[in-house]
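Have a look below at one chain only, the form predicted alone, in structure tokens format.
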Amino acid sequence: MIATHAESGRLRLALPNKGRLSQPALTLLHEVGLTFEEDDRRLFAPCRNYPLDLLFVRADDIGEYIQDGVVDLGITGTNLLREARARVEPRLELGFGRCRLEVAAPQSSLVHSVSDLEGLVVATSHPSLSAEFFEARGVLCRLIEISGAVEVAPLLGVADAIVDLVASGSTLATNALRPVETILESQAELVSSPALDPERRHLADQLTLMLDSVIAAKHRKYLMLNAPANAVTRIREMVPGMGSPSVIPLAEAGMVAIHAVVDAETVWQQLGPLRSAGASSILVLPIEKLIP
């Protein structure tokens, strides 16, 4: 007799089967160290080195699958969870798939603020979030739901403005639209069922920690350098990082090695000043995983 999901003792994680979140989600799982088979036609993949099964579904459906108990966890966009009003437990912001749900209007229109949309027609693929936003603003407009290329609605004359996802803003510019106001900032999130039993919650907590360690490592570098002992105080001020750096005496009298975890975005700006402060043999290394 085949064990059901509830009886198997394995977690089930829903992933987008296509779209802009799909490949980054798979890449993140591989970076964690999980091993599983990838196939464009595959709907289900068990991990070989963790009690976790992957289910590939539409990103829009993931919130509903979690709240219905079909899966334990999911990776999908903030906008989709909020649009579906899914009852899920937020666990971790994953840092990819960043975008904004934006009110936008034609560059040639007289719409310059949300209040200017009173009595007008707005096209959107996010009707629930849009209705909630305009209701909170006290703006009465008519919403029409469009799936697909929402940005063409004003060009076709079916809407006066749109509410749509914007990443770089290039699509708005291409279609002669300009942003009016941001409704929601969105990115990929790891979420889970709020009703996990203790065993599954423990496994989910472990998986969350594994993912978080990889995400944290992306924003940090491991800095190693040699320096005169009398320069340690100055160098510590120049490279603030996580906690106190390690200072290790070297065989050469008066010299030390300094090891520190530092911010990845700013460390490159410090290399010249570090040399000027007496640092030598400077190494900047990637970090695979980091648990603060």
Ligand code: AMP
The other form holds:
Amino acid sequence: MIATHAESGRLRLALPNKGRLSQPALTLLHEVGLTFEEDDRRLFAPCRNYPLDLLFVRADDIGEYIQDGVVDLGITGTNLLREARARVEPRLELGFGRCRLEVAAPQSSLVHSVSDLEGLVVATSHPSLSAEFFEARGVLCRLIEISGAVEVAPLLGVADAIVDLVASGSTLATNALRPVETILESQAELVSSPALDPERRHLADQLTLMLDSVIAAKHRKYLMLNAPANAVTRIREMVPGMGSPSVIPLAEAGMVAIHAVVDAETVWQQLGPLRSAGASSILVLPIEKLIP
Ligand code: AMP
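Previous: the form predicted alone; requested now: the form predicted in complex with the named molecule:
Below is the entire complex, every chain and molecule, led by the chain shown above.
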């Protein structure tokens, strides 16, 4: 029997129980260092090393669970929170599950802009965001709600266009559709109830910081190298985002070690130029957690 939320004195976090957001969310919690039992059929998993209980539910329901006070926090897609009009406090963008909610029309159609949809039929799995969008643009079209495979609606002749989630665009292309306009950019995010009591708010803030430190670390590497002391200025100019490195004298006269946190996406391009500038013993190491 699960203790009621008020009785437990622990923080409760809702996670998607299946689908494309589920595994990346679990991986992120493991990277933070949280330990818990993982089991496909579980509804509930207590963390062993933090006062946190995980509740596995449908990604679409997470906003409502937070709003109703069933859980304190949740991880789900921006699109789902916005579609459910959930009143939640945004905390952290998590960088996975990236997609866009797009208006798309058949490649052969005469629809080239949103205003061309006036009087036409649009199929969508996001009726409330779509209605809001078309109303704001002053376009009167008829929306029909479809829960899956929205992209086949024009082929079946039930709609003139669609509003659907797009990541790479390959599903649109396979179904002879082209994007017309983006309604919303989405990714997985951590959100909480705006009404946390002080004790839970403190725990939620700590958890947010822990997650933030793991996400920040993914974009950075730790660079270590040895160089002649007179090359330090040049090396600092060469590595973008190097900030203020540690420069440590070595036993060998005139030589220093440089240690710095650098941008993970560009550092590899600098390895050759660094060596040409006199750097040696260059090490690029992963960073587990980073709190600026
Ligand atoms: P699921 O249908 O349970 O796999 O998860 C769908 C959620 O994953 C969506 O509501 C989005 O937040 C996110 N997502 C990310 N990329 C895509 C995509 N290409 N198609 C559909 N959903 C996506």
